[in-house]
Structures are given as C-alpha cells and as structure tokens.
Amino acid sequence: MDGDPPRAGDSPRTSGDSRTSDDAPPPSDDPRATYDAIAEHFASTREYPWPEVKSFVADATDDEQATRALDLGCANGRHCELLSEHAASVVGLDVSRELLREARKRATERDFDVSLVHGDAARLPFCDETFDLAVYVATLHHLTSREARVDSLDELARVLRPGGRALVSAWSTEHSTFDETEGFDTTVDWTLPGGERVPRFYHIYDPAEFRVDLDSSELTPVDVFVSSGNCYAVVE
C-alpha cells in the first residue's frame, strides 16, 4: 500500500457508510482484499517517489551506501526503485499480492534489483536488527485500531539495527480535503476506469495524536513535520 495525499477524485466518506449490493466491493477494512482490487489501475498512477523520501534517504545515506533497506508498504515499488540507488540490497513488503505482482514488473522493466515479501506490517516476518534505513509511508494509516497502528510502530523498530534510521508518513488533518481538526476514522473511494469504486480505510492523523502514537512506541523521533498534507517523521 502507498497512497499519496488526498486529491481531486478521491472521495471521503465517514466510516459509519454503508452500501450493499450483489457486487458489493472489499470491505474497507481489508487493506489486502481492496489493493488487490485496484492494484493495476493504482500502480499506474504512482510513477515517481515523493520528494520528501527523496530527501530522506538522500540525508540518511549521506553519500555513503545503506547495507540493507527496507520499504514497508512498498506497493508498485517506486520506492524500492529509489532505495536500491543508496542500499546494497532492498526489500519490499506488502500485504497486497497485486501490489507485489505490479512490484515485480516494475522491477523487471527498470532492471533494479529488490526482494519481495507478503506480509503484515503490524507482524514483520523479518529477524531484529535487520534494516539500517526504512521507509513506510503512506500505510500506516491503513491499520484499523490503534493497538495495530502503535504494535506496527514497534515492529518497525525491532527490525532497525542501532543507529538506522526510517521515515514514517501518515495522511493528516492538516490537508486542505479535511475540514476536522482531531484525528479520526474514514473511507476513501478509489475510483476505478469502469467506474467502480472501491472504498479504501483511513485513520485521518492529527499532529499531535501522530507524535503521541510515536511516542507510546519503541521509536526514537528525530524530526516531526507536516508537509504535503501529510504527518511525516524521521525516528530511529
């Protein structure tokens, strides 16, 4: 999963909606059953890494190789294409099989290198102290209960290797699509070409419910932002 900030087209529901019907879509709260759904027409408009991802790895790296990185969240892998420009060898999670699928042929048409994995970002299947440098964004907001949220905060943490530094990104009230100033829940259609559209679950962040959730966490915050619509972090 890798969702940009909100934009013309998407369609914020409260997460009380409700629709039934024979065809009825994913539920909402089935991140790998809804990006599976819409993982082609999705990957396809995600081109290019944020230029807030950039800057990080570019900072983290500082000219000088990552051993191992990590994207968490990884979707098509525009970010995995970025990472295996400053790591030695990279891997990919996502809980959408799709998402990994559009992931692989990515990595094949632009020839970098990247292992895939399904799996949950609130359970890594990964041994600690794996990755020096991370990113996961854009899916964070995606995990329903906070336990969830804040457990998968921990898990990034654990696989961290002493010293390793990660970006943690979340949409937020901040953003102009979003008139609500506390954190709260919602569903966002994602519109597919034949017009259906497949609801999508959110956490919509407040800024300081953000670094409270980062707080109550095994990560060390290093620098907490808004930018783009979106809560941002670099933590260790």
Second form
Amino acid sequence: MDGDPPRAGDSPRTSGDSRTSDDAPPPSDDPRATYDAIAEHFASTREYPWPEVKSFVADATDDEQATRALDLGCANGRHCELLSEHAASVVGLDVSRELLREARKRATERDFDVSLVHGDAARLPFCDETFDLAVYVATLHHLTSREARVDSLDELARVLRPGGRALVSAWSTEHSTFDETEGFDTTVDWTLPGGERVPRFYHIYDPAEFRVDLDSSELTPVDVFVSSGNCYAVVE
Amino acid sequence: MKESLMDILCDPLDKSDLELEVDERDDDEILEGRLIGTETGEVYPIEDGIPNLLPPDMRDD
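So the form predicted alone is up there; where is the form predicted together with the partner chain?
Next comes the full complex, and the chain you just saw is listed first.
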C-alpha cells in the first residue's frame, strides 16, 4: 500500500463514489473480506521489503540472531522472509486466509521457514513475552476503530519480551496523496486487473495523533518518525 | 503448523492454554485438526496446515 512504488492497484477516492461493477465488492470496513478478494494480485505487487523495515531489523538485531520474530499483518510474507534471515523462528499472522496462502506460496518458492497463523491483530493468540523482534507494518491503519487500534498496540506490547523491539507503521497525512493535515478515515480502492474496484478502509494518521495512540498504549516508543509518507515508531 | 508452535499459542479471547487435537499430519506438520480453549471451550480449526485463531465473532462458521 502506501509507499510501495509503483503503487499498482491503489486508487484513492472518496467513500461516496459510485461503483462501476455489478458484483457487490466486500464491505470496505472488513479487511478480511477485502484482502481475501484481492490477495493474489495484491501479493504480486508486494515484492520487496521496505527499506525502513530492513534497516530497523538490521539495527534491532545488531547482527545477532533473534530467537523468535513476529510479522503482524504479514500479507504475502515479504517481511517474514526478511525476518527469517535474522531470527531462529518466524511467525506471520494475518486476518486474510487468502493472503496467508500467498505467504505460504512465497515461503515454499523461496525456501524460508515461517509459521503462519490466521488471527486478529487486536486479539492476538500468542502467550505473553513471546517475541524479541516484531514488525507491525502497514496494518494498524486498517483497523476501523481507535479502540481496536490501541488494543492492537497493547497486544503487541504484551507479546514482546522485555528488551524486545518492534517497528510499527501506518499511512500518514504526510503522504503526497493527501491534502488533509489531521488524521481521518477514508476508503482507498484496490483495482484488480479486470477493472473491478475493491474498497479498503484506512485510518490515515497525522504524526501527532500517531504519537498519542502510541502513548495511550502499553508500548514504549523509542524513536518516532515519518518516512516515505508513513508514520513509523520503533517501540519496546 | 508444527506441533512446537503450541509453545507460544493461546486462546485469543482470554489468553488461556489451548489443547491440540490432530486429525491428519505429515511428519511433524499438522495439516488438519483443532485447538480447543481449555477455559473457554472455544474450538479453533486447523485447516490446510494453518490454525484459524480468529475470535469466534470474526469467523464465517
């Protein structure tokens, strides 16, 4: 999504636009149905790990292998693949079954190990203090309520080990796509190769609001910044 | 899923332990079965090797 050049498929619009397809697309506020519908095409456009994620993982591990890493909202597993180079075991969680299939395909084709789990970012099925490394990238902004977003940050804090580090990112009003300066809810269509448009819910964060949500959670922000139109936080 | 994943999985509802029931496995990979919340009694299916630990209100079935 956000910050992935070229931005194949992404086509921001206002949520009131009329639809061109007769087939009713899934409701935009249900990321599971949305990503199940677009999984294969979406995955084909998500080839490389983001540079911000690569440098976070390199810094956080400091050339030492992490024991257990988590990719929260793993989609097609591109960051699982990166984590697998820096951790003894990697778990990828996503709300979309079809994206998990894409992740498995990628893991098989590229020969890396990942355990895939179907679940909800705001109610994680992992024991306390399980992971010493985690990435929660371009996923937080799909949760429709602020309560769920802060819950998911609390859940991330719960499953991190003491001293463990995570990177959180969300699409930001700082991105050139947006004119707004305050955080807002919107719908961004994904356009499939056949022309069908599938709406996706986003909460676009302004940087101050991103900071407030982090501070409202159990996470401890270590470094909070904007890069390539996304809000980022390194947290413990 | 590998059986060793049981070390870190818990019930998403109350974070209590899960019990594993296996229907089909291929070496150390569990392909079909279920995870059952020891406190909630909730049944979470393992389908095609991937445990579905979505909370019940987010599942289709």
